[in-house]
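There is one chain below, alone, in structure tokens, taken in the form predicted alone.
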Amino acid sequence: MAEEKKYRQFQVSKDLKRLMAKHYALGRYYRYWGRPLRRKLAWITSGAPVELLRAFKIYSVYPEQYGAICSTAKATEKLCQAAEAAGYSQDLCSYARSHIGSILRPDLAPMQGLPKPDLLVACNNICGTVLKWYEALAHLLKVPLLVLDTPYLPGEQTEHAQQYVLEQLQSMVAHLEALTGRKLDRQELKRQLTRSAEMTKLWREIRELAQAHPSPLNGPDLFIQMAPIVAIRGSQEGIDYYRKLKAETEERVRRSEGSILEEKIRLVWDNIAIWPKLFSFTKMFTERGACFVTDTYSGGWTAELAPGDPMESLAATYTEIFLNRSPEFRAQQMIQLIEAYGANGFVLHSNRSCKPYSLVQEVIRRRVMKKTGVPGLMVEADMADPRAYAEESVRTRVEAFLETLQA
């Protein structure tokens, strides 16, 4: 059987790559919508308080997801050649090499680039390479930066690492209000915050739908379906689409539909997807009848927004993201979600790319494997640069892995 046959596709997938489209395009022109009072334009981490943003009017693009589109067209290698070229090592984050190449080579670019911003968002709760990257784009495009700094989290989060975060969003707000001439309107934050919670209600309800027996989401669908979390969180469009989203994904576990029609073994994912590989990857594991029923990766946007004030609360969530936490939480995390989702052995991503995410990795393998019982398997492949990436060997591994389970 074809392996387009073993794959369902979700029919409202059309209707994300429009609602993208229109992001992305939007983004482009919005700086020049109510003249003569000029919008702005942000370029954010994926892990900033967008929310506060949006209350302020400024239309916000993430340079982490457009990587991720750079990857899947193609286009990775050559704007990561255009970086290194300019003195940026190979060590360095591919979406940072490869958003940078666009900037220096719009020419090679997808979309030709992201439309330049008018100022910069970066907060170091999933990554302290932003940090860097973020100082590059400053000093490249000659706009403004500004920086969330969040502690590092070993247990649980305390009252003093919050108000080290509040007081820094409050001085954020002091250097928004200036740039764009508006005073925070803490209604309009309270609103934008309520759609956030909403929407990220429907991503975690989503992905739980997974639990069922077979599962009506692969690796894959998780990892395309997340964008909207990742680009447009807030918004009344990604509401609805996640809404739809849930129907067809509600509707396929009342028929027993699987994402893959021959669902024999239940994985938990970890780590970024390898995004130039996602569906030959896959497909090692779904001729075999293997489905990621979850990961680690786009659950790091099904956080409920804390309570309370609406700036106490960005303060909360953003310093919760799981990135930021300790070995023994992530390791907490991937038990739990092989418990609840039933699956019978893991993949981690050792990813050349993303170092907070996979230096502990081997840590958490063999804790997690020593209290579930389950075989983990790991993988070394990058996020987005395909020169990382070594077919023949990761097939070995894989096929020798799978066989352990369905001995």
The other form holds:
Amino acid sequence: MAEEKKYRQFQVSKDLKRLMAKHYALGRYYRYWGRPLRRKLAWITSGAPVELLRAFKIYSVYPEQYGAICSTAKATEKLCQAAEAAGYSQDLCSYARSHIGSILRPDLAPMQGLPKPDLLVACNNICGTVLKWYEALAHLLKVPLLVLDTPYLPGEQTEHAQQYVLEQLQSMVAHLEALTGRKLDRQELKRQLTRSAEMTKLWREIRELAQAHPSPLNGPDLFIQMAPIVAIRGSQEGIDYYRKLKAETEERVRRSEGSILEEKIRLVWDNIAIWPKLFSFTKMFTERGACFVTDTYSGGWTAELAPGDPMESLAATYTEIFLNRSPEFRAQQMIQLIEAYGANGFVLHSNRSCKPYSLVQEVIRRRVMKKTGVPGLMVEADMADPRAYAEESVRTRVEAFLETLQA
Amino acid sequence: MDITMVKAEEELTFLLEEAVLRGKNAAERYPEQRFFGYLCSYYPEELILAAGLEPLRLLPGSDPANPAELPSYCCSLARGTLAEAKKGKSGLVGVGMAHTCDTMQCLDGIWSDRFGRENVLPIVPPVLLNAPGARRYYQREIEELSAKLLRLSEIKRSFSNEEALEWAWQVCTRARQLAAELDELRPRLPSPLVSALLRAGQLLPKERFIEALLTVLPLLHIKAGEDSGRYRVLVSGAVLETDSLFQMVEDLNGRVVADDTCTGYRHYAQNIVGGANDKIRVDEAPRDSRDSQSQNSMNSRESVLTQIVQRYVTMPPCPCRSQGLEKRLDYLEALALKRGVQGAILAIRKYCEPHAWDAVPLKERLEVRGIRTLILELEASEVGGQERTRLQAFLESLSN
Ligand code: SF4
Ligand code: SF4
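Swap state to the form predicted in complex with its partner chain from the form predicted alone:
Now the complete complex, all chains and molecules, led by this one.
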């Protein structure tokens, strides 16, 4: 309760609950009406070109988001143990482990697991893990797997990488045509891209409102409100929801209402949220007037669509996402956020599960501190597995960090 | 003993010493060579050689390493090689890694942050080796890397890079052929010996390795005993910088008759997937210059480059590349059956995701074929008392 007093809830959040519940409930119906309507259900990675699937009337659900749901529902530990008992190492990404656990033990899983898919679609722009995870899923479930290989970019995008991705997209179209029995409707793809772009723009604008002092948004707001941009990107309902959220956020700014009651310190967050401790972790900061005004994680869904015809645009946009780029690029991104949002510090969640996000963070931390003079704190935890969270040591580090910032 | 055998013994000792040294002070020991350090068997050694440099596979040192740039939950291969590089004094002209897993991707960024992008030359092979456009993409990556290596090396010579590539291709092919001959003898030779010789080939100047192995092979043919009656096992895994595991298998009356490790035979194996009949589609060839004058040299360049691409695309897949999971399982099953293994040891370096993922379906597949499989998680490549107990129980179970 004490937490609520220090924290302002968004009115619109009750719509969010309904929206997401509906999204998952609809997925469940595909078992019944998918076949007669020739509509397929896909499991898809968060960085895959969902617009293409939507153009084929494929309904997509996101096992990564489901991993976060399991975690907030406190189911991760048991689900991970189920996967571990089947031989999956404890060092594998906890989204993947808990999701595989939910297939092996639906009785332990929120919503009894995700509805079984007709196909799997993975894009390795976020990590190599998703390829292995989806290979394992294809092997377990005996359903087709489509993979989009977006080469890592040590420097700038290259023409041959873009061409390679484009060719794969074209071949993905052929596979989707065969799987769905539909021809690609290019107009529909264009419409999907336009709607995605509109929703992404709204999400970007909402986030930019947090440049205001005090910030209308804090870390948990960003992490909770990102659900639609991940799961229902490009849907009219998602667009409508973000319009309402934007209006409410603007209202907060007009009234100079911060997300936390007394904002004294402004921080940038790096990496996925610590879902099992989302509120208790943030509380250590809000208690001392520290607000996470922006972050790199939920900001991953704000990239503008690259120009060009729809397929070229998809190829470039999905290859250039930040997790597919060098630490130099990511440090620069952090510096820009610190400057634009007037941050006094940054916190990097060294996330055991997510190696591509985490292994370069120390290099980024040093680089950013050197260039900006703004201090950065590293905290080791895991985005979903509560077993990797050492409460006391995290608290000591956070307190010491905030004290230096206050001094 | 005749003189050639005396020479062969000497050369064998030399190769084994090199294997133990793991490339340490290579630049000092071979002052006439210039070394370029690389990580991962998908880094085309041919390009390094053609640029007048010697490829040197980077391996972790013998002490546990925890460089500040990397968290504890990162594999000891990345931690160890970074720690070695930070010591400086390696005398390397530059380093490069082939993009494989998330960890290697990060290591590339960390290295280039520390040593400068111009000295750290990555290559990003396609992950989906048989995706449309993958070969053309790979070839362009190879061409660009080749140009960067030439710039780094600043070599001046009287012949063209095409000729240099052709020569380098032949050198590497020769090394691979000799390694294949050695691998055939594996069931009849002590396992740590074979593992050490194959590792030496990734640490020594290439032509020196070929010369030594050519001298040693006749001796090995003589040394190769009868089929040993030991437990026949397959070992699969990533990098093994020492022979510790192979030694322990041997101590426990086992024999590694089939090897699928990054630093073992997989590094050398040719044309496994697809094989010679796997034709390269004409539309996959690069469309570069149309200039008829340069057409001849273009053709030779294309052919050597396409050969290089073909080799890396068709070598036995590691878990970081994909032609569909089943391809790798099929290959390993076939290898296990061909060599008549009774058991398989899947050596997984702690925190190595790609190998840990594949271990689950691989164990399932091999066990269906009646091949008992042990997943052995190791911090590095050294095995100790705990592993001994597990290995002993495992090997003894093979007689049942
Ligand atoms: S490794 Fe990271 S990016 Fe990949 S699925 Fe796990 S959390 Fe997501
Ligand atoms: S494949 Fe495994 S052992 Fe090799 S660098 Fe990657 S994580 Fe480390």
